[in-house]
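Shown here is one chain on its own, the form predicted alone, set out as structure tokens.
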Amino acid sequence: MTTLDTSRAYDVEAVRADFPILRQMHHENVPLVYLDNAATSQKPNCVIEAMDRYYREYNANVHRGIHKLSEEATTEYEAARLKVRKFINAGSKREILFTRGTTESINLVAQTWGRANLKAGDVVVSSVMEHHSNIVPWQILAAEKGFTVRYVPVLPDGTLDLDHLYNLLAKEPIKLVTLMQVSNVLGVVNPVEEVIKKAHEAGALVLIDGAQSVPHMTVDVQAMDVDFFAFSGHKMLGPTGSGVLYGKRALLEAMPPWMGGGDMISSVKLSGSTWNDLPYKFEAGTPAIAEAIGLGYAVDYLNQVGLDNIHAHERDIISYALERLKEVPGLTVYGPTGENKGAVAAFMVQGIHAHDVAQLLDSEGIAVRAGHHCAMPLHEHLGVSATARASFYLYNTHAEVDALIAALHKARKTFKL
């Protein structure tokens, strides 16, 4: 599956050899330095080959056919669900729902649990640092149902104001707390275990956005005692259009279905319908079969490399990057800088708009993100319209950080700063 020799210390060059896109030249004359992993990660050969093999050798729909191709497709599809269950230590495969990503997972909770349980007078708590996908669904539903959405502020060091959150829990009729585990802008790692405990003591459920945590660190949903947990495949070496919602079984059993159609039903009559067992109650229609299979192989790859190894490598890379970024005059990095930070560095260079920074870096072969990163309220809080963001993963190197710094110095010279 991979060229890795796991008997040796972490070998980033061996990891890189498994990612064909990293070998290409960017703009035909410079090597690609891919630092946009918080948006989407690259894919190893094993994921690409697994999806190609599905389409070449056993392309068929799942669950409904009794012919050989359908049976093989079903076996691989459900094997992926079992891999994901084990990866996050869910109690049952029935608690693993396949979605198109974190956004769809959060919307599923809002449109099923939220629609059935939230009413005027209730409160949902989110935060200022959230991705739009964990703000907008609650705003849409609140406008319809009449409940209130409150937002936990961010402290000057980029961390959540937990005292504010706990005061809300003590005083407000809060039904749900919904937060990201790791910020896609600030990189801050929120103490979600503590938050979950406090929320449960106050009678609230908790939904955690794990899009930026699951790819980078070990997650145990049972130890966390989280009620709902959402994440995306494309940020963890898997394909786009793949994602997961974990939910405690009792909650999922009680929730109404979201979409109607094939596979989510037990029986259909003109007088009414009954629903299939979990998880299929929430998986209407033909699923993204190749994508789920690819996600399963991404899980295999991450397990083989080892999340502890990946996390240690990323800690080394982000620490090195933060030190090197200090060398660039007029550059401000947002968020914490210590152990409480993921492998993300959102920054602004004084005198250069973030989009110009990204364009100049691209001309040097360096791919970073520029904009508000689907976190407009956070950028408003920071007092900037946009930031440039370098985000790192298991295949990035010190040499790539050096290339980033050199390109930033060159950008300043271009703008005569």
Ligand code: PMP
Second form
Amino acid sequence: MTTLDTSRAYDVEAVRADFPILRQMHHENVPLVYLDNAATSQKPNCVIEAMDRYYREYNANVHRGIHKLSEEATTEYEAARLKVRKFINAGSKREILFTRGTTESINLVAQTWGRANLKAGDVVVSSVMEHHSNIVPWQILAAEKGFTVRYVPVLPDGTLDLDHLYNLLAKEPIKLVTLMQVSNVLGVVNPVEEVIKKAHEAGALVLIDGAQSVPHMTVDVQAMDVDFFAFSGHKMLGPTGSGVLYGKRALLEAMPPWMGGGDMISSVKLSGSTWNDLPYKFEAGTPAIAEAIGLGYAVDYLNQVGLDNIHAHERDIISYALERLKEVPGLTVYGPTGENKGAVAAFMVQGIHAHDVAQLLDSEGIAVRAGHHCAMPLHEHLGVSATARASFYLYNTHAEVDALIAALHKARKTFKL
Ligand code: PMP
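Counterpart to the form predicted alone, namely the form predicted together with the ligand:
Once more the chain from above appears, this time first in line as the rest of the complex follows.
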């Protein structure tokens, strides 16, 4: 599946060899330096080939046909579910729901559990640092149901104000705490285990947005004792359109379905219908079959390289990047800088708008993102309308960080700073 010799120390060049896009020239003669991994990751050969194989060799719908192709597609689709179950250590494959991504997973919880359980007088707690996908679904439902959404503030060092959260838990009728594990802007790693424990002691359930954690660190949903856990396949080497909602079985069993249609029913009569068992109750219609299979192969690849190795490599790269970014005059990095930071550096260069920074970097072959990164309330809190963001993954190198720094110096010169 890979050329990687896993018995050797981390071999970033061998990892890179598995990603065909990284061999590409970005502009005519500038090699691609891909530093936009928090937006989406690149895909290794094994994922691309697995999806290609599905379409070339056994394309068929799942769970329906009696024919060989359908059986093969079903076997591979369900094998992917088992791989994901093991990857996050869920207790049962029935607790792994395939979705289109983190956004859909959170909306699913809001529209099923939320719709059935939240009413006027209840409180849902989110935070100022959340991605819009963990703010807007709750606002939409709150407008209909009349419950309150409160937001935990962010401290000046870019960490969550935990005292504020624990005070809320002591005083208010909180039904759900919904937080990200790792911020896509600040890079901060939130102490979710501690938060989950305190929330449970106060009688609240917890949803964790793992979009930026699952690709980069070992996650064990049982050890965490989390109630709902959402993540996206495309940020962890898998295809777009693949994602997961983990939920504790008892909660999922009690939740009404969301979308109605094929596969999610046990029987349909004109007088009413009954629902299929988990996880199918929440997977109405033809699912993203190739995408789920691709995600399964991404999990295989991450396991083969080893999440601990990936995490150690990323720590090395982000530490090096943070050191070198200090050399650029007028550059501010947001969020913490210690061990509690993932491989994300959102920054601003005084005198240059973030979009101009991104455009100038692009002309040097360096792909970063600029904007509010779907975190407008956080940017309002930081007092900036936009930041540029370099985000790293298992295939990034020190030389690419050097290229970033050189391009930033060049950008300052272009702006005569
Ligand atoms: N949460 C976080 C922390 C994210 O970084 C993202 C993607 N930027 C999302 C949620 C939404 O993920 P998706 O667009 O894959 O649904």
